[in-house]
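Take a look at this single chain, the form predicted alone, given in structure tokens.
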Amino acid sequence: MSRFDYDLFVIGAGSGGVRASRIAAGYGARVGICEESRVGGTCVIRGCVPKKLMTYAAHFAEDFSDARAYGWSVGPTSFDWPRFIAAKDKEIDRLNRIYLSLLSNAGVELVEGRGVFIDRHTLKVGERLVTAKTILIAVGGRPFVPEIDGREHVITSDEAFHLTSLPETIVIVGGGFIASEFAGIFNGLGSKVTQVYRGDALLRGFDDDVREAVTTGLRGHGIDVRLECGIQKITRARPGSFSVHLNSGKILPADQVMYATGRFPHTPGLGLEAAGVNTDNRGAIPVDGFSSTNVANIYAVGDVTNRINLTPVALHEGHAFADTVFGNRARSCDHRFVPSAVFSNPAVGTVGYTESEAREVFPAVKIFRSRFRHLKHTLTASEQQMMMKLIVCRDSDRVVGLHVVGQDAAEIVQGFAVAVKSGVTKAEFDATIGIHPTAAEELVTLREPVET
């Protein structure tokens, strides 16, 4: 008998941890899960799944709007928080039984809190002690608010899910991917949104042309986009009110102030010292291609190792942690070409490399642009436009990169990710045959590069 209690133990139900529990249970090992939330992580609870039911929420405004220029009757129309959030709550609700189902079915034990490490093979967990042969970490992140004077008074996304009603302004300060699409979302609501931004320009880390095309859409949508814009310290005007202070010494009204300036590795009060497990500055778990961290039996999955934080990704690393240490099947973790959205108005959906990047890594580059208005808007009053960006390898023909802004974008960029991810040639483009009329043609009818 196993002088263990489990064969593998996780610490975290998101969407990494429960894949590994299952897959690893699949294999025939004695598995535990612990979490000290709800069953189901980040992305099902607090995050990407919530946030895209806000996301079309919002977007109805726009669609009624749109509707009248094509002969469609709309009368009074208005907004329910308290209904839409109670409709969110019940899906939110059944996706949680379902990844409890999943657990179950699969034979993994549930204890419920958070796991803290004692030595490498044990943790507790409430009042309880486990011991584990091997290890999972997969605890995920957490938002992170600067020690900024006022912090008591902002909200982060987690709370923005619950909010009991619909602020008529909201500050929101960040200008990555959660605050440009939650921008997006309080103004489709019908919020006066203020974006605050230190940056010269939103989501850092993205192609030049997409972060410009966002910058543009947000603005032509009304929210004020603020760049290269500090915040000195934010204060209670009066209960339910608020004053947010720039370093400009300009101050802004808000009935909400939200931080969305980065998320964190949820490592704090982990134990991770009692184990020998290494953390950067950070606090995220270095791991190697196969999720192994520095000690033998433990290893960490998800955003908690900050690799690529994103949900499939993880689901792909527990995967494939599971097959490696318990199938008898190596497969390490292959992070090149992973397909990202950001579901901001516009949107956006990009896989493979930004231009700079790929200026850095290839001898020469063509570049293949076009923005253009989409054929919905041409009897609207919108004046969107969309972007379509290729980055071609010279040498090799191979497309490197693909950028898309507008309508549709991730619904685009998944189909040609397929496609790049396998190494398509622009030449393999250019024979493609459009489908007429649609946004995505676009991409297969690029033909003479703007930049080289």
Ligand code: NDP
Second form
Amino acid sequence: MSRFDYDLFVIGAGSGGVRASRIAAGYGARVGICEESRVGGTCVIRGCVPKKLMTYAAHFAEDFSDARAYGWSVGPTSFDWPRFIAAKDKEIDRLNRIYLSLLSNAGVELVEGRGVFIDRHTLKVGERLVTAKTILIAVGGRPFVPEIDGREHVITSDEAFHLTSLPETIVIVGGGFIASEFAGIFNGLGSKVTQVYRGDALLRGFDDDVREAVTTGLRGHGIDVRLECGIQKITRARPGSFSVHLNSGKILPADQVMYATGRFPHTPGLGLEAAGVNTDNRGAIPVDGFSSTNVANIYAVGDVTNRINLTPVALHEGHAFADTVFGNRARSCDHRFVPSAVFSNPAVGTVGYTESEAREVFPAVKIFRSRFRHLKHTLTASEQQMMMKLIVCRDSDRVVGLHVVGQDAAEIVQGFAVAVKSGVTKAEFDATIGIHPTAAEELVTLREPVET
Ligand code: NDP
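Now the other one: the form predicted in complex with the named molecule, given that the block above is the form predicted alone.
Full complex below, order starting with the chain above.
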């Protein structure tokens, strides 16, 4: 009989933690998991899923307008925020219940509360002490808001999902994933949106052509994108209304001010020092390819490790951890060629290197690029363009980067990502017959490299 209560205890029942605990239990381990909020974690409760539902809600505005160009008479339309939020919450409740039953069906014991380390094998969860041979940290991240005068007036994405009413005007600060996605959501639902970003093009870290296309596209949809713009302070103008003071001296009125300025690992207060677990200067837990921390029996997966902060990556890391430690099947995590998407409007789908990264890694590259109007918009008034780009290593002919901006970008790139990850060459793209008429066929008909 083991001297520990559990073979594995997981801190955090989000994507990575739930996957790891279920798989480990399937291998026969006695598993417990604790959660201080709702089972499902960021993705299900206050991230990817409710956000995607919001992007669907927002898109109807454009669909109604496009429908008229196709001969439909669309009557008066209006959007009922409380009705939508209630429908969205009902779905999140359903998913939360599914996650709870996944755990119980797998025989994983749920302990409610935040886990805090007492030592490397012991945690305090609420009033209870639990001991485990192996501990997995999967606590995710939390929104970060910089120290700014008037910080108490701002919301983050956490609150954006639960506003009691749709703001007439909103200022969104940041130029990353969340800011760009919520700019499109609030704009589509009818708010007047100003997006304030300190850099010279949105989505730093993405390919420059993607950044340019998204910045232009967001503006084309009516979002007031202010680049190279800082915020001095935020003051309350009157109840329910704020003034955003820009460094330029201009003042923007706003019913809500949303900061989407990154997320930090949720490690403060976890007692990591009591267990001897190291963190870096962001509070992230450094791990090796098998998600091992510097302490032999303690592992970490997902956003808390700040590797690639995406749900499917956390699932992969959690599964690989359980296979390695409990399934007798050592499996390291593969973080190469991970596709990702930004559900902005226009949307982004991407896999592999950006052009500037590829130019540093490979001796010579060929760039193929196309900008065109989607067939659907030949009848509408939309000026939106799609952008597609391939980056090819000249020596090997391998496609090392693939980027799409525009309608269905994420759906398109998921399929191509299989090929890119498998090492597909440009010649194999050329040998593939397109599906006509689609936007995606453009990717297999890009013949001439652009002059660079
Ligand atoms: P990001 O890191 O994507 O963007 C943060 C933004 O805030 C950047 O534009 C950054 O500017 C800016 N910023 C940071 N600090 C400050 C500051 N002190 N003052 C002003 N601006 C600042 O973070 P998000 O919060 O958007 O998203 C967090 C993570 O969640 C993402 O990195 C992603 O991994 C994940 N996510 C994934 C989604 C998806 O897969 N579709 C959707 C949503 C989130 P700068 O660029 O100059 O540093």
